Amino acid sequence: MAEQREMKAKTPWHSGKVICVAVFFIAALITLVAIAFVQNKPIPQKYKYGIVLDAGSSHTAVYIYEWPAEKENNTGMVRQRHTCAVKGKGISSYAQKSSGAGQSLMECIEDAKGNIPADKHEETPVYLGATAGMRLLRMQDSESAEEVMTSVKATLMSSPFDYQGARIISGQEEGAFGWITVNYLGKNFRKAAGTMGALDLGGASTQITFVSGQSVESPDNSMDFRLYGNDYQLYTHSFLCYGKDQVLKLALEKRLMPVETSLEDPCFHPGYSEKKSVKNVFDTPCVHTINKEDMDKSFTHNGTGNFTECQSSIMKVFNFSQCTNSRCSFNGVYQPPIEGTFGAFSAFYFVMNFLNLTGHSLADSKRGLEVYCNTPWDAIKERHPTVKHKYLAEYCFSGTYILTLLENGYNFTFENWKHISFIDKIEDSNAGWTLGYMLNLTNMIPAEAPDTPLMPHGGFVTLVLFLTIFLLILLLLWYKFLGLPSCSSPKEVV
């Protein structure tokens, strides 16, 4: 006909292949986003808690710690979470009324339960590590060691945490495990550089702990741990009644006996006098020569201010005489010689940082420990106003002991004080031995199942290789059932 246009023949947009193919298009491209959402959403992290109680001489503190609940190579990754500084004195001091060592736990318990998730607190492990203090109470009263242990005991079991046990750790325990915790947290255990070694300070005793290429001679001395697929021997002594506060009462002693009305101290500043009781002073097992007659009478206390003398008398609390192995530090006991570097923690850092030393070397140490000790006690005491006069006026004598004990006890040099390192924290977590017993005891908790993506990283790439292809393929479909948009017009064909 002669009013016939040729045209191109075309499908029209609302044919039942074209509206088809949009359909699965639409629903591809939304499963291809949803998919993608869905596995790149971000994991919930699931957390394992768990408390440690550091029952030291002096006080006591609780620490917090959490960690994944999925462990990498056999540890858990551990970090400290929260702590709590428990009020009053070490549990130890609660010998005459043991029901008052429960009591004093019992706010950083309340305390704990606000930093732990509520639906946590019953999975959520708590262990009490009673150090020095009460290793020298069992000592010298078994039993009333044995009701205060008891006491503290009775208030964890109470608490809504899992309880799994109280008890005094030996002091190779308490050295080893400060070991595990300065090379954790300095990642040492990941280095092929090696590890650190370890030296702790407490009031009643301190620890030194490290790897050392020799064997050693003495097993009591010796500890074997398993850490991220590696093995470790280390060399570990604790010096029981070399602690900080009761060497200072071994001292005393050398310098009192036999007992007079007042005593002359190189370790405490000039102008300083102090009336003290015997028992007060002495009332320890680590002291022997001390009377009991004597235990009444008391003396005046009064400082002199010198260094050099200062440590001789310190000095004499050192037996170098005796040693049947191939080598000692002090008092018979066998150590190998000093390799690597040393964490320095507890009152080795929070002395050496009061006394401005932690950065620098032996020589500077001690000359700056000669001008602080000659310095009269009334300039000091005006120089810190805040510090209690009790601890103010024993940083000459702890830090001349310090010093003392490092160099002529575990034999550091001029050469190697360097590679000493006085740290208090690393990377938010305290220094000490609480955090790598935590790290010891999380090896024997299960790890949960991980929460895992939706697929595999492959079958994820395969599945969107082929959501992929697919709209390629509807967007053929739409190509041929539709053609491709013309802009000429159609022209008429007479």
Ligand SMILES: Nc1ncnc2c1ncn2[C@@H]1O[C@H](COP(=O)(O)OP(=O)(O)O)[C@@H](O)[C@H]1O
Contents of the next structure:
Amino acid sequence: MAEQREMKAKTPWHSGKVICVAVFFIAALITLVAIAFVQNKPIPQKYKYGIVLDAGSSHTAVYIYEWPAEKENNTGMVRQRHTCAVKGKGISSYAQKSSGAGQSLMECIEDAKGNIPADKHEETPVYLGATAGMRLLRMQDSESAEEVMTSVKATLMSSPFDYQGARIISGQEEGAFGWITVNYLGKNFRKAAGTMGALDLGGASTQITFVSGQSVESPDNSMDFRLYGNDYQLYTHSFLCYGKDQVLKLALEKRLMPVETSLEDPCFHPGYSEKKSVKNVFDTPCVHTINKEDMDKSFTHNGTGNFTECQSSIMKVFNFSQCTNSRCSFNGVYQPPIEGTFGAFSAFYFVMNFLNLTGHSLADSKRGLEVYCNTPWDAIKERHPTVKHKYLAEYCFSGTYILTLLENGYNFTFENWKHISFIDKIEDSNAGWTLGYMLNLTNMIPAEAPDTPLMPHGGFVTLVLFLTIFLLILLLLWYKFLGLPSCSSPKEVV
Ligand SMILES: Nc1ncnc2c1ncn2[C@@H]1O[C@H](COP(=O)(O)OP(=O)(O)O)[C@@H](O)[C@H]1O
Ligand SMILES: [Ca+2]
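Next block, the form predicted in complex with the named molecule, ref. the form predicted alone:
First the chain shown before, then all remaining chains and molecules of the complex.
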């Protein structure tokens, strides 16, 4: 008997105590693995949506953004879900028939309805911001501008979305929100590396915005932001009339005074010849007024294709002679020295990308344009049969304007030219003021950095699982070498 009892003690696998521990052990392990698995499985994300209409001078674009509901204050979480290009020209072109402005947006509003889940329509904010085309119309004819804005407001208010306003934004806002967009998308706000300046070229205005180490001398050009716990003092300026369509008018105006029947233009290709109406040049508050008689005339616009001469003619649209600050860009506008890297978007990108000049030095870009501008118009048309006629005719002018604006206007140099990146999108979202505008209006950029957990949730669960398994193994080893703590009742132990 005594021998039998000894045998039993030496074969613990048959003991009730061991089975008890094993059952607990396996049950605990299964539970842990199940918890880790369930917790690590991505839970279906709840998304929120926002719509911004960019009512530019040349056209209107609708942007739909989306972001995971519980992560809205993290940088870089909002992304562009969809865009819709409104057919026809910009809303300012409806000055004479304002109801057409709101009507023009209908198709893209329908398109937005299909792109946002129906149960979210009511809670999705919609904003419209109009830029330089409407600023010019307001200067020219404030009543018509008011009517156009009333018309677009009515359309947006009749949509199922949550109407949050339609207004003409200021040039400072346009510049600053473009800067916020590129730095938000580039996740620069929480990096030590610093931010990127923003260069936006439109049809009617252009904006330059960057963080300057020097204090900004003129209050009009200064904007302060506190974002994710950092203070930023921005230098920003918007040059009304210096978008590429208005600058073309400024340049033509200089060559058309006095009004003649033909005009030789080095900024257009040799062989280019088109009849244009004088009114098309002088129909804007950016140029001088001329008498009605001249307004009704027309002229033949002939290209001569000469980059150097084109550049000299463009130089005349800038005024470099007066500056009441310590330093200026042009037209007496204060600008601190260029600092850091820049993202150049909108027409800066469209034009430089078409010309294949996005990765070139300033010297190479000039050489490239010399050849391009001098190429006969017929050859250009043959090479690009599908490109819109107006764009194609104007790329030599626009490219030359871009180089002149950046080098002579803003004082970029052969040296720091490489710090300019011509960009269209960052991570599938367009660079432009719309995203920054929405982030600001929805309070999605906190002033202080939100507290972040030490490690992501999934990592935390996995770590707990491993630590527990490790402890269980320790327990088993302990049992093997030191014996088993009893599972049975205290009475039996005694
Ligand atoms: N593919 C393209 N090639 C050249 N220019 C383009 C292209 N697409 C758009 N543009 C131009 O980009 C500019 C966009 O300006 P827009 O945003 O409408 O005006 P603003 O910002 O001054 O109110 C316009 O001059 C338009 O003609
Ligand atoms: Ca624009």
